[in-house]
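First, one chain by itself: the form predicted on its own, in structure tokens.
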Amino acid sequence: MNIESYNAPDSIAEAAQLLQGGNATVVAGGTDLTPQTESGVRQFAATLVNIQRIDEMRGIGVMNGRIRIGGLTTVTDILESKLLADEAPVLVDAADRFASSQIRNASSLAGNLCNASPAGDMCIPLLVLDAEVELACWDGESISTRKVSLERFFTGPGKSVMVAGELMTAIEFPRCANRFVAAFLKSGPRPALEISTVSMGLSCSLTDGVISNVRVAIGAVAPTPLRAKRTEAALEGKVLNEATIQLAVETAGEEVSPIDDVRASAWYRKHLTGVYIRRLLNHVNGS
């Protein structure tokens, strides 16, 4: 390892200054970083910045009418949050299917997103919740922040719009409206402790049998977590009946571009995509 210095800042400002120049590795829970560095997929930079002491990056609350989750908030914190159970249970459902208790205790929400895996479990519910991420950096005199919609955040496997020196400090999304329904599904050989073969989230409103405000997100079927825009358009404003569901199944199958790998074939992933969109829409119809 080529680590030359270790730092444990206790504020975002201090961390942002340490990250200037980009020759630094950020460590939070380490549940992705540790296996990646041990396997040689990644290497530590000269400066190691442990951000675990930054209390201002923790917590779940409401700010300006939006749900705000600190970047260091753990998956266990999400699973046990009464606020999220009431406001965004789809996120709690995903947390319940995430790895094991030990990993949930350490994994940070920002870390899971920054890993930018096409199969990242927390990406999918946050996409259907219209989440955005807050990115902070040091501009030479003070902290500078920008917000990016999660839909635009991912650019490829393991890649995102983050630039050198930036830190993901928080995740936000709107509070849910009346008649809002959202659900999450994930497949794998086991219920948890498994990378998704396919995962899917759906959110919408259902009024007098008509579906609207539709969001569909699918994991492990494209180079990035996918917002299925064509599938959303096929559903938006339609009466939710068998014909509409069948159209969504066909559209979703055309929209994904899965690969063959050790977990599943491309054919099976495409098949599961159709199965899952049908299950989620039937769930909405029965809600």
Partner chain sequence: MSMEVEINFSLNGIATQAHVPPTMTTLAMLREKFDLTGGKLACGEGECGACTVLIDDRTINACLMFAVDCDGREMQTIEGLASASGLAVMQQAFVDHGAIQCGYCMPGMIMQAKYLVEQNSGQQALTRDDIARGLEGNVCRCSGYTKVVDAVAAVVLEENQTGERAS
Contents of the next structure:
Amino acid sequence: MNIESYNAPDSIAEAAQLLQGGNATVVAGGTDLTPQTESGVRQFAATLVNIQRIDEMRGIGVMNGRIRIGGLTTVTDILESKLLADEAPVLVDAADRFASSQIRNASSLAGNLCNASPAGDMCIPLLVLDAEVELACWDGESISTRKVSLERFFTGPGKSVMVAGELMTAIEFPRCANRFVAAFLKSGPRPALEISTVSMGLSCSLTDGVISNVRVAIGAVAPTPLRAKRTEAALEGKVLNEATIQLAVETAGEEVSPIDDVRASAWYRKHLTGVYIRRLLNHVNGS
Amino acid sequence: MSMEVEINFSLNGIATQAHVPPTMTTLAMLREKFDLTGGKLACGEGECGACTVLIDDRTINACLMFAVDCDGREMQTIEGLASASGLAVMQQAFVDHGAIQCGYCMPGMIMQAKYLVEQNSGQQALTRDDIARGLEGNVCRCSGYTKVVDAVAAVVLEENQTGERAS
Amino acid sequence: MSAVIERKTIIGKRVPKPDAPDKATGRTRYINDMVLPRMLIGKILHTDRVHARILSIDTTAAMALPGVHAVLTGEDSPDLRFGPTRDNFPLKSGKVRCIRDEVAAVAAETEEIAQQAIDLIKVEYEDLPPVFTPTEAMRDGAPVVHDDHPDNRSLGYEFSHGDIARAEAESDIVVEHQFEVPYVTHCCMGPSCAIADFDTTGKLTIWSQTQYPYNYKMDLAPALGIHPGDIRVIQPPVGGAFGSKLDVYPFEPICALLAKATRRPVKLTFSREEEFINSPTRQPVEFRIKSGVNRDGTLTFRSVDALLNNGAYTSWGPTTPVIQMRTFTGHYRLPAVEYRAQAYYTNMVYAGSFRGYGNVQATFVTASVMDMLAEEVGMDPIAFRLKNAQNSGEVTPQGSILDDCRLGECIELVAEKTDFLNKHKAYTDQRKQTARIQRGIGIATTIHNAGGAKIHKSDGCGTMLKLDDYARATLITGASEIGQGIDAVLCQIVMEELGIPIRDITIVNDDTALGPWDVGVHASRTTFIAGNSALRAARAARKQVLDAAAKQSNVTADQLDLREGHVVQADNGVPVIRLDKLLRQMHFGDEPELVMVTDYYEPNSVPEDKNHFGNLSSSWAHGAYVAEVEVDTETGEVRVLKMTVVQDVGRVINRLGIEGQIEGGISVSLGYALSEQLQISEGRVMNPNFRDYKVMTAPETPEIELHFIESDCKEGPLGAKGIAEIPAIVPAPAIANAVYNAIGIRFHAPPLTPEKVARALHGAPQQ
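Please give the corresponding structure for the form predicted together with its partner chain, as opposed to the form predicted on its own shown earlier.
All chains and molecules follow, beginning with the one already shown.
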């Protein structure tokens, strides 16, 4: 495809207008887009919109009692954020296990979510943080935004509910309640530079040994990053003991639907799912 | 003929203008337009780090970043590290510690090592494990990494002893 | 000139590579960075079939594309054959036999146009039934890969010594095991690249990554239908080689054919994906090994059958039995031993040589089996090995002369340094508990040629050395530099003999029009062979200089020495004359002479006879490596915590270089043990990228502790032996043995991926 126009807007409004009609490719860090276009998995549209100059899409802060992260915020920004280290360490942990230093420096948070990989490492902690994404488009006169729960955002490998002309401007999630615990695990043996064979996040509250408000998210075991609702239900309100953990292991094993690929077999992904849910629950118990 | 975009940026401290196709990568621009061949195209997917450059004081894989996105920014490549008076401290450390065999990955490795040490400046000294983690995105098939970590650790030690930025 | 100059040695010191500063600054122009005036870009259309008849190739649209200068197919050169057994073709005609097959090639003004032209070429195929494994290929009625090999048999080898049947009958214990080692690939950081240019008289200059420039001419010539003498090979700096550039591969003659067709320089480079699919692999092998041992721990016999997947064409992979055999027959004392290997053509990709050449595969088996046999007879791995280790003066069944054998010393020292026996027992006991993390320790040893390997008629190397009027030395050597550091080693030898600083030495070794012959960088031979040649040349130059100085000062030459740019009195270091001044006096004096000497060194090794007997190498060396690991019994992840090395290196010349070679070799072997495997499904490479083909990275690198045994090899230059393959051979089985120690499970097929280990631990069948 010949590129007919290239634009580097510096506001969301300008970008949204450029994206109107949908025949445009959004360019940010390039860490997913470049290999996809080079290999032919994806083609450039006639219009390129480089959103890297939109400063209002960067930054990490608190807004209306919620944590708000601009879509262009890099994984490194997340890793280095004092606010997130205090408020959402699970997201920082996941950032630490994300690719390599160079890729963390370039990758935007929104880019990782928009790529909608079943193994996307930032999807998992954000799912357990009950995040929403903000999608903006131009309605002809002004910016129109909608918020979509991340849980409902992904629809398939590389697919989401975003429609042509939309831009993911921010990610938000509630500030943590007391006794909130969250943790993230990712398969190795490399610390970070791996496409996860399995990744898993878990958040919950633990009061007097009873686990509640449970959220479990699992990467690379289903066509989308998975919110493991049945596993959550199996845990909700239970005393966190070995019987509960065993039930969670069994439920999670039944809930995932992994595939065989070059990285691992379905058997191993199921096996790791059991190992990780047990580890995360043991971690919760110990904390 | 596809379109080209004019960009203006600082390249190794020099105000620079280029006209680049909008889908050209930064690495292709450096190699083809500026003959800066220190950074290598070894995978083209951000998996090996051989093309690592500094942009606005952060390292990136130049094979993934679009050249148009250099507009208005400051870039340093391996060619910008040494001065007329000799090698930069990190370069000299790589030479002295025998980190360099075929050397193909080394421009990228050295840029990442320099970034790692500078990022950490003023904080608790990097351990060998920290250094290895910081270089996880740079593949080397010759050295086995031990001498690379030796070199970076020596720079860290020197910096700690002198209390100055050495890299 | 009054200050006394002490004699200082540079041998054994830490000497940075002379090319390192340029490499550290990005100044070095690798072949991949080169651009020539009027240079065209070449590209290859690889087939998308694994076995198919080519019905037609339509290149019309590609030819018509502006900017395209040539489109070639196999029909343009159907008679050109090359390869060690002449079964390969630059461009294929008639049929394709594997996923690599080159069906067409273009030369165009730019990369983009070349790619567009490739995309415009239409090929029609009729698929043929494929064959993927040697077991399938040997069956009656199997699909035939090459019509002139109707039984699909490629190379075969057989060796026998002693009475196996009797040894087996008399052995207390006889056990049989099977092993399978995988396809792995070199992953040179610089992708394959060639630049070719013909002059008006039909002579070819090829800028090549080759690591054997002189025989390369001989091997490239038949692929082009030209005389080898009409080929000049220039070797710009390369991004790694590791054995992958010891043969001619189709992209090189294709590049040259495009240059011939266009009469312009043509550059052809692989993408990383092309590199993973099309560059040679290490030879995969299926082994059956039967071993006998008596209750007292004495080995009685070893019988090995090796089945090799030849792939579609023959490069060096199917010749690795030559070295496999040396280890199977010669590593530990064996009264009776036999080895058979047979390669079968299939529709798979094909293997070349890869650092460790055959011994990687063999040692994975022997080192695993030694531990299994020790357990059979109830001995510890150290005592069992010591019981069967040869002593100095023994000769192996194939005639490898172990004149100064340090195997036992290696084993004893590495056991002592690692507290092996205590740890091994403690970890064995800990297996009874079911901790999440289990630790293990394991040893592996090997023997390898350390004084070259006479697999060609000659294993020699030539050197030309000159000193100019300013006492600057130029050493022109046949030995190639591929990053391994022969440049530093040769400089040290010149420094040691001539007393001049490293900055004043220039090594020239990048042009076959200048350099004298050498067989190539392989077989751990370069320090030994090129080092000996350089040493002899340097000593000849030294003699010429000292003779001249002696004549001037009325003393004998042995009363003088060369130190720090001066001729000095040998006994007290008092300077006599500056070397540059002396050289000018020699040059411009009454009897003018220049210092320019040559040497051709041929080691005293002999080629094997037809029964595979003969002392193939001037020297042999042993190494004993110990791995300490941690196994996560839930996820199956194996972490190597430490690798302790004891190796007979003869003598350390460049301590920095020898450490770097060993550390780098370990890294490659760690990948072989734990993560690397080219996954090939029905002939197609499924993981042609660094995401899914996992080489070691910095955080996975263990602590490494090195101990050198300096045995002072009498044939070696200043006592040195070749060293750089043992580290790529021994770590993998040491890790497998350590994993066994940790969890009690024996793995017969590397790599020990987390999934493979988890399956074994959790009762799931292996895939």
